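Listed next as structure tokens is one chain, alone, in the form predicted on its own.
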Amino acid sequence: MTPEHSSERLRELGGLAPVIPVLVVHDAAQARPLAQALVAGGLPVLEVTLRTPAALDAIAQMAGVPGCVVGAGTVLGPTDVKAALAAGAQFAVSPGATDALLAACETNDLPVLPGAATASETMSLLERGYSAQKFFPAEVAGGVRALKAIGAPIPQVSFCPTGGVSPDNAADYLALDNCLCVGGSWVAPANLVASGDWEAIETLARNAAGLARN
């Protein structure tokens, strides 16, 4: 898969909803009902971070949920790419980008949203062909003002800001011309997942799905 086709696919996915839930799953048994609640609330594209032993099993469970497009987050290299694909991930998200990671995604036809935090990183990825990128860590890297500033000289790139994005600032990001969607964990807080309160999570998802975009 070429970088151009990868970014085209991520733009399509980012257009399905204004928020991509960023999920840390500790118990794979909760994965399917969690995905069902989020999809029912209007958030069909989900990112499961590879930060727990249950992550790959969770991806496999979510891949079978009707209407769900599940990807792997915190993908750091070729080993993660292969594991994510084997679990059923349909895309990858990385906090940054290395040649080895990008090459593995391209070779294995896995669309990837590579991370960038500066204009130089953004330019390097764009030079390779990636016009859809993750702005991370969004708030630490300067937030809405930084993303707007990067967009002025590099309007070709669309971003999914992630890291510190919340209901309080999501709308500000989504109002930017270069914001494709946002990534956030607030739609599936740990306490609600642990208690299995899927109705409350569906409500949070529905509220997030209703956020206005530029």
Second form
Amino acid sequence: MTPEHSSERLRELGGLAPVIPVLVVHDAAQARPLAQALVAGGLPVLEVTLRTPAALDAIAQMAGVPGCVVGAGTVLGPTDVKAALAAGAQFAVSPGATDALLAACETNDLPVLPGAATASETMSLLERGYSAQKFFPAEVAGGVRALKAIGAPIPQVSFCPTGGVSPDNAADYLALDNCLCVGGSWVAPANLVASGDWEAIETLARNAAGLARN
Ligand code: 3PG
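I've shown you the form predicted on its own. Could you give me the structure of the form predicted together with 3-phosphoglyceric acid?
Now the full complex is given, and it begins with the chain already shown.
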């Protein structure tokens, strides 16, 4: 898959909802009801971070939920790419980008949202053909003002800011011309996932899905 095609796919996915939930799943048994609640609330595109032993199982479970498009997050290199694909992930998200990671995604036809935090990182990815990128860590890297500033000289790149995005600032990011969607963990807080409060998670998802965007 070419980088251009990959970014086109990520733009399509980013168009499905204003927020991509960033999920940390500790128990694969929680995956299905969690995904169902998020999809029911209007957030069909989900990112499961590969940071727990249950993550790959969770992706496999979520891949079977009607209407759900599940991707793998925290994908750091070729080994993660292969594992994510085998589990049924339809896209990958990375906090940064390395040549090995990008090459593995391209060779294995896995659309990827690579991370950038500076103008130079954004330019390197764009040079390779990636016009959809993750802005990470969004708040620490300068937040809304930084993303807006990067958009002035490099308007052809659209971003999914992630890292510190919350209900308090999501609308400000989404108002920017170069913001595709935002990523965040706030729609699936650890305590609600642990207690299996799917109704509360569906409500959080519905509020997030209702956020206005540019
Ligand atoms: C992550 O990789 O954990 C994401 O950046 C989520 O960040 P958040 O918890 O601040 O939403």
